[in-house]
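Heads up, the chain below is alone and in the form predicted on its own; it's given as structure tokens.
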Amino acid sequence: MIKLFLHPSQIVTVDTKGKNIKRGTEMNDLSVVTGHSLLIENNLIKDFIPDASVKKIFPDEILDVKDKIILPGFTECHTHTAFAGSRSDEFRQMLRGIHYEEIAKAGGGINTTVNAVRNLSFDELVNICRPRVENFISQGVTTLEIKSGYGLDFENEIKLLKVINYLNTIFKIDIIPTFLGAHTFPKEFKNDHKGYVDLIVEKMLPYIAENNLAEFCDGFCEKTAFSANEIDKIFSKAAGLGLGIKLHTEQFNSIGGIDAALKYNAVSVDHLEVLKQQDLGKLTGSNTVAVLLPGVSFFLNYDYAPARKLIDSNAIVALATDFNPGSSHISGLAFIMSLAALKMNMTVEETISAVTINSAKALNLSEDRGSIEIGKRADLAVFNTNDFSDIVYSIGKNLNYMTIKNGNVIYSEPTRLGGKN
């Protein structure tokens, strides 16, 4: 099956040149094509032929996309989409100037959205997150990561895990699935922290791996949550069983998270917003890759990862809305990445490398996504404007026109109401 996506104004190809990753200055080449049609040719990017001489070739499928730009499918490389209930009592809370911190220590905060989720079945969380990954296509993300830790025992781990494996099965983006038991210690573990550590290693882990429920083990290395020598112990299992190691760490303290998730060459540190001067150059041309969460920042009133340190440091940084109950109840990609230009100072070209070959790379997929290169799948996003700086620039709007995975149009804007046929 050949396609032609024709006349684009711009075909944004974030080219890595082969390297299928951007770190520092690197991330504000973005390789912009004009002039050119893009080709598909069984669900891969084929070409990008002159506009001169598309009647030259004689495709199955032409789809028009004159004035509009065409970029890499978006990668959300970290999401907590799997949740049940609301949190809405907590943020008032917060309004009133009480700490996260604070009201996870008082038994509230992911504990909360525990209590909702045991208390729900499959069918219910399913039809729960159905619409949240809807949502998430309707922005031009084709690749979804999921991670689960709302449940905090055997029966309900599991029984998010495969919740997000049947959400991969329904919709046709790749949803990945992360295995987060390490989230926070749960109120019947309270003060038996060996116990539920324990309860990880033996039981949970081996099952996961052998019934290939998870491709990432993920933790939470905070004071409110686990030790850098509980996490140690963890990823050594997980390491053990082949799952690939990802981290949630310097968040609102630094407790050695960084070095436990180095030694296992995690794919990603997340979060870094209180990342400290001296460990910033443990990722300067390391292949971790920096994963920064604005919407946390912004939602708590907090402070922003460093992230022109990283990039000027030649770090590789990526971006994600952490869509959760709690600390970032915002879904919206784009507003993120105008969060990190208005509030990291990131330039327009840096937060689309961030969300598209850097997020592949966050999730070990950059080799097959995140840049339309010749030879990759053909996972793209079709934006209704004729320069990129828009989709930064128009702040909460979603500008996304089409959404393709594999050469296939998955999401079209649906027609605007009100105008006469």
Ligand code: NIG
Second form
Amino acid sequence: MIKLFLHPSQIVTVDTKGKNIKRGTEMNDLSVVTGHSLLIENNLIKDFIPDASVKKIFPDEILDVKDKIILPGFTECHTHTAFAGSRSDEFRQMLRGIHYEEIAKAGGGINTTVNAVRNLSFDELVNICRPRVENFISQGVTTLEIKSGYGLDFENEIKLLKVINYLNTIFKIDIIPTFLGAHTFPKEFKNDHKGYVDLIVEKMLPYIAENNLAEFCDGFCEKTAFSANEIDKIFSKAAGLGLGIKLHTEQFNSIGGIDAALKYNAVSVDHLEVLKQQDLGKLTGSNTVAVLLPGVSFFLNYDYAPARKLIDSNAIVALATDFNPGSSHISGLAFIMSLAALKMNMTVEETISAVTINSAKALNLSEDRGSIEIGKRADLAVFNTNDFSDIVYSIGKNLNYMTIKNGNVIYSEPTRLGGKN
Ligand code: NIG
Ligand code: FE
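Alt. form predicted together with ligand NIG, vs. the form predicted on its own above:
First the chain shown before, then all remaining chains and molecules of the complex.
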């Protein structure tokens, strides 16, 4: 099956010349192609056809994308989409000046969501997650990571991972499951941290690896959550079982998470709002991706991660929503790009590199996606504009027109309202 995307205003290739990552000044180079149509064959990018030669091509299907632009499908590399319940009452407490960490210390926060998740069945959780996944797809997301981390006991962590794996079978995009049993200590282990770490290491991780329920093992290295030592014990087991490593770290306090993650060649370290200069240096030239989550800084109204310093020192920087009910109840990836530009001084081009090739790298998937290069998967997002800047400039607006996964159109913008005929 050969398809031609005819006469787009721009093809924003995010070309990496085969390197499959962008660091430093490379993030600013999107290699925008104009005056060409895009040919795909089956599920792969086949060729760029100069407008003058288009008539010589006889595809099975032509998709008219005049006055539109084509980007690589977005990879959303850090979400907690599989949550239940609402934390709007905690949101209201935060608006009155009570800090997110105080709410957590008082037994709320993540544990509020854990209570809600434990009360729901597999089917109920699937039904809650469905529209959230659809929402990501409607934004041009073709690969979506979802973490567990709201079960925090054997039964419920496994239930959440099964929900995430099931979502992957019912949606055409790739949904990547991450095990986040080390999100925080559940109330029954409040005074027995060793007992909970042992449960993760001895029971949860072996079962998850044996049943192939997760690609990655994540954790939260923070004063109110896990120490660097506890994370080390968990990662040692997870890495031995063949899981990739990710870590929430340097969100509020710097307590050794960067070293704990780098020791296991983590694919990413995420958050980094309070990253110290000496730790920043460790990410320079490293293959571990710095996943920045400016939605958290916006939502909790505190410091932004040092995106500029990270990019200027040649770290690989990606962006994600961190969509969750407590610290970033934000599911719009383009809004996150706008925040990154306005609040972290990233260029428009850098924000695009950060949600395509570099976020794919943060899931170990950039070899076959994240840029429009011949031979890569035809995972594409078509936007309703002539200029890619508009995606970041049109704050809070979804400009996505069409989402294409493996060469198939899986979403197109609903018909405009208001027409008389
Ligand atoms: O990435 N930092 C820890 N975990 C999530 C928040 C989860 C929650 O508050 O429910 C985060 O910010
Ligand atoms: Fe997170």
